[in-house]
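What follows is a single chain, given as structure tokens, in the form predicted on its own.
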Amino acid sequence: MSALNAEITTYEQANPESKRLHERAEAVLPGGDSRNSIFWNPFPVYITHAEGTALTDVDGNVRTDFVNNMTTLIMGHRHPDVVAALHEQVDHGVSYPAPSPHVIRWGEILCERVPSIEKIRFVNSGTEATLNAIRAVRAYTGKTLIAKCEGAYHGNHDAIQISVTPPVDAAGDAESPDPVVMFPGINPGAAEDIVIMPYNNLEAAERIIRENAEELAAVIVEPINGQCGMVPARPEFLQLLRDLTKELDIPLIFDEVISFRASSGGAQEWYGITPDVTCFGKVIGGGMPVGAFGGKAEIMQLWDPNSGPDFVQHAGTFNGNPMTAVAGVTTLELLTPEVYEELERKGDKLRQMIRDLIAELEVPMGVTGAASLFALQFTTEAVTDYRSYATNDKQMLQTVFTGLLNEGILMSNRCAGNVSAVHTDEDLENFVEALRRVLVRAGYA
């Protein structure tokens, strides 16, 4: 039996009643699923209750969170300071038909802390934020192309939805990416509207970037990609991108949707590097559905309705809704300066003791990652971007996922993670010490 048919008959065996929903959830749902990102086969665990780092499941496991909503719960399962925000905020209304004074909190907040932002709006997920900064830029410049990276996610709306995974042997050089559309759906005009660079190739983005730069109307990047595996940009490709947006006059756009957990400022504030856009989610919500996109305000003014006749348009029934308003107000206070190096502390902790773990065993793999963030790369190449992601052991992947679940771990299904505020060194030595289990029974030692 192969290591990863071991690992799933003994998933299966402990986890029956999960099993079980699923088979009753596939009956009126797609794939038993209606989210992507937390689907694995054979089936998902179905979770009960959460508090801190534990997450119990209908058959009574109890795993430490390393997922934490992907990326989201900063502070953790049920902080006490947001859970009694939300129950004051439900005693007074879950949601109104004109605004709170919350959400003026809210952005002040971040206008605040982040370097980019002058004026922000709120939407409910980081797929609204890209969307809707997207269209700022192109209503901004009265340009549509779109420059992104390969291997780059930045929500599920069709404009973005190219060249996020696609096969290496149809998306061309390596140098220069051809745009690949994701999958049956969207729109094969799509295509066309964007260019895709290679990640953390400074030559070849210049050359792009240059050769498009008359009809661009935005530069996006995640300053940490998270598709490829928390990859960071190298802060000379970051520059690049921002001293040549600037000479040719076009917006840069920073999808810091998972990023901004780098520092209080986000990864912009991190690396020293200001952009003209910023989309946001995850963290500011303090686990509730949330996005935002701000930047400047000659471009915000855009959404202005008092702007005049040509203002953009954008409506949305629980943009800034009061109950994410309290839990975002709440966990952004909580988030001051000492969290963050702590988190930081954490995670160069956690992926250093994987590195040393890996050493030891000699096993073909290695660890990316920055601040709060890490992931397992099953590949001998230093993974700096898509085509290097690529190279990725997908069984191997998926024996260690697996392997982690029945150890009590969960990452999420592409063995990606990050440390809340509540983790421990005891965790993050204790995830240490399962990964060494499943490393063993696959084969090293």
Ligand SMILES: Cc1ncc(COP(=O)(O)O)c(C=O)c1O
Contents of the next structure:
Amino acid sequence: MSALNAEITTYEQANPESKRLHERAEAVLPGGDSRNSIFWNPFPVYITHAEGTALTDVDGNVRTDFVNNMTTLIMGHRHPDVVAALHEQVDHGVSYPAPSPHVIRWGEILCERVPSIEKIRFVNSGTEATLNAIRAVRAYTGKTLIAKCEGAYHGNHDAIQISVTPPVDAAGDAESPDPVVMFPGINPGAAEDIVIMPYNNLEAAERIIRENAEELAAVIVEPINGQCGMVPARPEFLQLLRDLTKELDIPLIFDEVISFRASSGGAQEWYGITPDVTCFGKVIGGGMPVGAFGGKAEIMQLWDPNSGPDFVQHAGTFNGNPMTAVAGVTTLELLTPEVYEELERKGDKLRQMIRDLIAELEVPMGVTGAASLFALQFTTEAVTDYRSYATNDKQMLQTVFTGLLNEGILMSNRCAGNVSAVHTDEDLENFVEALRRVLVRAGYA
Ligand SMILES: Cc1ncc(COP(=O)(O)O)c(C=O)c1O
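Form predicted on its own done, so how does the form predicted together with this ligand look?
And the full complex, kicking off with our chain again.
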């Protein structure tokens, strides 16, 4: 039996109730699923409750959560202050057909902390954040073309679901990647409005941006690329994008939906590079559905309902709703610079311990990440961009992912993870020991 099949057999035996629920789910949800990022074969586990770092499933298994709802729950599950704020807000009403005062405080915190933010608007997902940021720069510049990096996920909408995980043999030259529409149903014309740059490649990015400068409405980049395994941009790469877009008068968008974990001012503060527009999600809503986009006042002014004929319309039943606002404000107020320092210390420590284990067992894999973010890479190549990420051994990835589930550890289904403020050093050591047992079972000893 292969190591993967052995892990799957153990998994099925330990999770009979999740399996039964998944069969029930399949009758009403395609594949039993509503969210690809939490789907895995043979079936996902169904969670009943969460506390701190612990997730309990319907079979009574308790796992240490290294996903934190895809980087969202930076203070862990059910932080008492966030729970109290939500309880209080429930007593005052969950949504209103007029603004609540909380949304102002929320905006003030982000404007104070994030270097690029002069004005901000709230939405309900990171997808809506990038959708509106792209609309913003198109409205502002009167142009359409967007430059994005190969292997970058910026949300689930047509304009940007291009070249996220393209088959390498259909993606053209590594130095001049072709735009690849990710799946059927996306407007094929969307690929004509995008140019693709290789991440972290200064020469190629400069050439591509200069060649298209006249048409570009924006360059969008994730300072720490989540899709390829929390891969940090080389500082020179971000600096080049900043210098070049300034010189050519092209707005620069940072997608900080994940990287807002790096410091209280986001990755832009961490790198010391300020974009024109920033997209947020995840952390800023304290666990509630959220997104936001903001930036220079002269761009954001287009959203002012009194701005005249150029006004960009933007409704949304739950935009800035009070439940998300109170959870967001409470979480952001808990996030002092000391908390970020400690998160980064734990991230550095965990990555180093994983590196040491890989060297000791001589496993053909690596680890990427920055600040509190990390990912296992099942390749001996240094992963710095999409093409190097695409060399991952997918079978080994699934073996380790399933093995860790059997060991009481949850990572994302792409073996990415992150630490929260409530993970202890002991949790990190337990992670590494669990990984050791999985790798030994897979034949590395
Ligand atoms: C970098 C980035 N941008 C945008 C999004 C979309 O956010 P949401 O899932 O809230 O729509 C994600 C989601 O993971 C993301 O990682």
